[in-house]
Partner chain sequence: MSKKTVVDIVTEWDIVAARQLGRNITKELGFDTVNQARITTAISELARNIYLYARAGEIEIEKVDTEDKKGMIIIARDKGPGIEDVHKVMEDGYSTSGGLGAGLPGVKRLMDHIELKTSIDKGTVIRVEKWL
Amino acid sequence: MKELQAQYKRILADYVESQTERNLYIGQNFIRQLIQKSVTPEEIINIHKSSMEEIYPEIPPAVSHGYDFLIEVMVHFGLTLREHQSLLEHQEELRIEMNVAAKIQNMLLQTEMPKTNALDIGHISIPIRKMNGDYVHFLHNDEDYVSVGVIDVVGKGVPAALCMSMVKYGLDTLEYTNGEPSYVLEVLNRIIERSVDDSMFVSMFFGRFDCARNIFTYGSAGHEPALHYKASEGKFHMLESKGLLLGVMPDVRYSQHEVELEEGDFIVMMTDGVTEFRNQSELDSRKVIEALLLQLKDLSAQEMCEQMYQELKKLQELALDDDFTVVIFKK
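Stick to the form predicted on its own and return the structure of that chain only.
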């Protein structure tokens, strides 16, 4: 440290004597050397103070006290700066990990939208964060049945994604069973209750369309009710089916109901990120959504989903507060 102080003193004396660009450049290069040697800001100020006192012994005590104050301040500054840099590095590590986790989630939770002449199907799912707390899973058995599960995990981030992988696993095992909604919900409930942490719950709406009979059978586990637009009446009916959230209790029975779909009818299944207008509490979200769907009813199912998202996002001033997921089955 004495050698460094001697070098600094010479550089400082040269600059004080003639304030040239060359002397300033030499000082800047020397500071880089100090940084490489891990000399702290407060140590640099102490070197500067000692050098000034040796070059100018007549410096008033008040100036020396001012340097002492600056050294103490810089000690705190250095600690705070290191904590801040550590936090930034940690945040960057988390960002990278979340990007990787989101890619893995997208890969693991892929589901193929069925192609069938019996239905026009639309689907959109927009997460507000990297990890999506909503999930849509389609099941399709040739031309006999088209089924869909619309899932919302109570929780966000990586724990929710892990919980969702259990839901997908359960649905994959039911792919060829032609399971009715009540059966599917009961099987998934047992899987989640045994496999997922007690703090994690799942809401789900499961619907199955019988392509030959044009019957839509549905059940719910604490999920947002779906809407059924009946073209012959020109109005909506709410498809409510009460059931406990998945994962709360092991032995739960779920009821199921059915409606017939006629030409021009459609079913709208969604998560609560669609219906909860947090910035517009004075609005009846259901009435707003029904009015919007009436305007969009002549579009394809996919176009209806996309326009719903755009219009509701504008209504909430681009500040959607939850994952946004809609599935439409249109006859």
The other form holds:
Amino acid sequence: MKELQAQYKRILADYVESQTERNLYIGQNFIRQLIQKSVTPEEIINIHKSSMEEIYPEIPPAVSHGYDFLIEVMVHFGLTLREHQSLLEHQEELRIEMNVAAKIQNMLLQTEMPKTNALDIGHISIPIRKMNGDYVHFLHNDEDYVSVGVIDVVGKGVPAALCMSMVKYGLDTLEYTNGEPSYVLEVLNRIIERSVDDSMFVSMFFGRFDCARNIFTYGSAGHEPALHYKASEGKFHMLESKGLLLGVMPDVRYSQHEVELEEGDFIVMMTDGVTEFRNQSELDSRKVIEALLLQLKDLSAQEMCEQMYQELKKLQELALDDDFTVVIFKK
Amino acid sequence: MSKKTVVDIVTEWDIVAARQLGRNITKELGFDTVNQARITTAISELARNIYLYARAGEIEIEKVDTEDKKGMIIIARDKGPGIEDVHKVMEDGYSTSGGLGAGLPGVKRLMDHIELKTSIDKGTVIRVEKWL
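Okay, that one was the form predicted on its own. Can I see the form predicted together with the partner chain too?
First the chain shown before, then all remaining chains and molecules of the complex.
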């Protein structure tokens, strides 16, 4: 402290003598050092006061008293500053923890894409923040069925991630490869309704493809409708299915519907991060997506997903504002 | 030599009396200007807490001036509602966010040592020390 005070006094004396910009610049650099050494504002004023008194012994007592007053009132500034510093450190710790949590979430929610000759499958899921609020779960335990759940937790960040893990284990435990979509939705609804806070809702689209009969059966809990491209007509059909969001009420019944997939047909399942464009109505965005899919229809399912992401990102001027998830089943 | 003095805290002006007593002792012991300001601020915060939250209580200031130890021990006692979550009041961002002053984390930073005993509906005793 003595050494710092001597340095400060020298810099101050130089400035008072010649008042150059150079002196001021040196002064600011010196203060930077003091801040790094955690010298508090009240200490700096005290250093200033002592330096002034040493340089000008004839300084009026009123000025010295003025400095004392300033030291006194600056104690609170010093405290606030130190509190901010400690909160910043705390924030950094949280950031690190968050990164670890995101890694764990990614590991937990890994889903293996089924390998089957019956279908060409593509999948993309890009989170907007660290923790993904969308989740895709594939089930393919035997050669007869390929199933997929596309899930969107309403709400973001850590609470959504915790809820997601529950959905995943719900699906895991019940091995739903052969489960009817309506049954899967009903069971998950019960699990979520019982265990999750009232403010948390989950939307889900569940589809099951019967490899032998080429039948796609689907049900939805308040989720975005999927799109079915019928190659024979060259047109898209919306696969809508009315159903309440998961977790709102116990004992909800869900309906299910069937479509047949013919050669060249494909089904596109997505979350609202894909269909909700800023400044455009839902109708417009559907048209944009259908036009885009028509251009991409001869690519592999995986390439279609990736191109769709790139093109829609461009369209929204690189500012997607929600998690983005697409799954494509292509015959 | 060790000497204790007590100031009752009932009105806001009693906070000033506690500060004055503390200030005199910091000067007698030879604390520098910055530490005078810090100790007095700590006393002020403790007294203010009593005045605002416990209605009534006291501040005891002990001046320790012996061969091997010089400093001050300040004890704030009240029969107020007590503190429910002790860990929380010692956390940054808790007390100052309500604009109530430096709070206990601030007092802790200003002093060398702090101890807190509290019991719901019976009151709180906070002991802080500062050594020269």
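Just so we're on the same page, rigid core means the largest C-alpha set that superposes within 1.5 Å between forms. Residue numbers count along the first chain shown, from 1. Only a predicted model underlies this, so the values are computations on that prediction, with no experimental measurement involved.
- Once the larger rigid part is held fixed by C-alpha superposition between these two forms, the smaller part shows a rotation of 46 degrees.
- Core-superposed comparison between these two forms: E21 shows a Cα shift of 16.3 Å.
- Lined up on the core, L34 has its CA atom moved by 7.5 Å between these two forms.
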